[in-house]
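One chain comes next, on its own, written out as structure tokens in the form predicted on its own.
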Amino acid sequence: MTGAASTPAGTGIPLVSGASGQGGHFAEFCANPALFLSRAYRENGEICQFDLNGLRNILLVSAEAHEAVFRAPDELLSAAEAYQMMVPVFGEGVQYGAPPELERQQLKMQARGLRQDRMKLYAAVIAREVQDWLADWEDEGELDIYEAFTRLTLKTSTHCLMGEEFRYTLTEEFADLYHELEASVSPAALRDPDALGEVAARRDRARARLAQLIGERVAQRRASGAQHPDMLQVYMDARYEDGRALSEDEIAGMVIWFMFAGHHTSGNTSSWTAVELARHPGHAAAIAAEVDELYSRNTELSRNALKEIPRLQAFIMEVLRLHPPLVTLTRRALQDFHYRDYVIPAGSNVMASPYVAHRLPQTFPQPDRFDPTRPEPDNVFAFIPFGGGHRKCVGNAFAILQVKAIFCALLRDYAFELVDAPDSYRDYMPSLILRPSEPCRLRYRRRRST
């Protein structure tokens, strides 16, 4: 499948090679997303457009294409109307599933659990939990890093959101619950979200017991009088324009939102952190040195997290370079959107790719080099692993927190090495969301006595 196909009448922009019968590129683009897109981009340029069982779908890569598509309104772009396949997850009425005015207003409600006065308080729970999952560690041992990861990033995201007594009688129930709601989360959804079949009907029985697991812990608070520092209870004081309170349905979409916000950025990118440190020692010095400093001026992790932190920082941010969680941001054009010489249909999906944008060469030079020391690009727009404009990632600085916490716990103990070979950490796309290839396993030792 190589040279670019013919172009439709009218639209003006490339169609992707390959397409096959009335699926068009369905097949190949649920394989594997980010090897579809990448390929379309190397094949096309900036803007090309691909077919998805009927549903056209423009790619735009590159940083003034990607200002064009976050900056417009929603009345022109929709991202509501692109991630239909959410509103089963999160629940009619909440974000997606909410008219543009309340979700809005959600949005503000999220904004205030994330302030600065409720982030210190995050980082005290984060680094508690951190500090637990540490005491059982041996002086050097070997984990899957992924699993572990995924399970310590679930544990100190509910007790973020859902306060210490829901945490501490958290059951496998729930990581099973909400692995359910991301399997629905796939390639196949972005056409049809209930196209799914069983999978679908798993996400519906799992939606409905999340909401019940969660409307048990509001009606118990309600019930007592009594006040958390949680998420949760913002959602419960939080009240609409017009007086409103949200019902408890709502405010278990709220809690299921701000899990798939912060949740994946979490796990995911603590894993790719973890293995690129064990690939890059040299790198894993330099910050060891700079958490030992950290460490040398205050001994309490909670605040070290909060604190600037510009080695271990720039390396954060070049693994979400080249692991970022989400592989495509999307909206629905509704009303035809021009950009450069070009028409996008309304009707299309306009599709941007973290995982094809960063790696252009032109902005990020040697781009399959994982490199943390290279400069920020000159437009904001060219890094995307939260998407940007209004619509930026919601949960993006409570998941950098949790990231931070972590390795400033780990670094200040611990040193990683790689199991396997090197080019064997891949990253797999089950869904929609990128996250490292199983097994992801890693050898730790201890640097020194504690």
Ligand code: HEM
The other form holds:
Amino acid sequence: MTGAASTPAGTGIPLVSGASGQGGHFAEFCANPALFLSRAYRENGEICQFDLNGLRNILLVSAEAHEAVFRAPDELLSAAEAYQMMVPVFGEGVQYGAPPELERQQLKMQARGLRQDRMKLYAAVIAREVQDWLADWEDEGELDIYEAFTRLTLKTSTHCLMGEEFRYTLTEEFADLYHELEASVSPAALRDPDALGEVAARRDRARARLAQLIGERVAQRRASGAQHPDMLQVYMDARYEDGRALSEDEIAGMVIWFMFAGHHTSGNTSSWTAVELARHPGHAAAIAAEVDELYSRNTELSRNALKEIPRLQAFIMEVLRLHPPLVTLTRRALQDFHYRDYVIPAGSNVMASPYVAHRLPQTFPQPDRFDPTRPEPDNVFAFIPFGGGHRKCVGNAFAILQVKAIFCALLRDYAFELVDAPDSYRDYMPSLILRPSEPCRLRYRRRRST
Ligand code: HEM
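Given the form predicted on its own, state the structure of the form predicted in complex with the named molecule.
Complete assembly follows, chain above in first position.
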């Protein structure tokens, strides 16, 4: 079917225009989910539906609707059913590949490793990585900031996760294997992760080899009896409520889950933060002054990154408003789900979209304007870069700490300028995570001699 919006019988929910006979809206969605969902909202408002290869998806866009979705119990709206494509990546028996009761306990283990009292440990690790990274910088130069932050956050993630010995023996092999896993998570995998042919076969080989590498590390640690201040140790020491420890394959799955959740989300947010700083020199100068003031009282980066840095934090929040790395937050309705007068049939996907929601003019006046001074919306479900409710991101404090640490170090010594035309830096979605378009070149200059 092609043409204007219509209302399929029985649901009362308008259908997004432009579906093709085969695949429905699949091709347009896969080409760029952010643009497709924006169009769907413009055309239909708070609720609409679209078809991904025969799977009904309902997009809900408003603070009230997000609250209804995020507060719904898993037995009604299931994240596990919606994200089954992650099961071969993290492994059977981990997160959405585990029974809900085990998954709940595993999530608590992840949260335990990310508790506020551990942030000091991670701040020191991240500070060391950032300082090592900056040691090679000249007084001025040009770099692809997306590539640079992708590499840096791979190092910080593996360092906090797997510890010092692993990080400093980090091989190309580990990065390549992790890359193979990432390549299997694309919009096309949403419908059927095994329809990926050779990509899926490479994913499975990479998952098996990663599990072997992580297993070797666990065995070495167990043999030495030493305790380490990292997430791997948290997983090794964790116990389920019945007293059982995580198996080696479960530990590998937890490591991969953490990497997936935290690596690109933080790297892409850092990249967009650098681009927006270069686009807005007035705000950048004010934040640099704020950072100078911090350093005038204390020179230690790891301590400064743990402090309130209000202007920098507000800037990062505005980056997350306009460029939220996760564009679609999805659940599968296991029973009919009622929202206002609508009945969303069991079996449908229900989607919230931070990208679309963060551009609502009634909540964010002049939504396309980058304005870090704009007030926070009254309703917490209006601003959802980290999701909401019982599945809200457990790594949000870690993520903010990391981006703050990076810019606290960078802005102390460097200022950024755009290399290309301001409008050429665009949101881009080659995978399910939003990032800046390629190339993403910035020029950096030392602010003062040290
Ligand atoms: C700017 C960076 C980040 C953003 C924007 C972000 C965003 C999100 C969002 C939106 C969700 C909820 C997904 C949903 O409701 O379907 C989520 C979940 C999660 N995030 Fe983050 N995240 C970030 C960084 C991190 C980091 C650094 C970690 C780990 C250290 C992490 C760990 C997790 C985990 C474990 C979950 C799963 C929660 C669950 O399954 O219930 N995230 N994240």
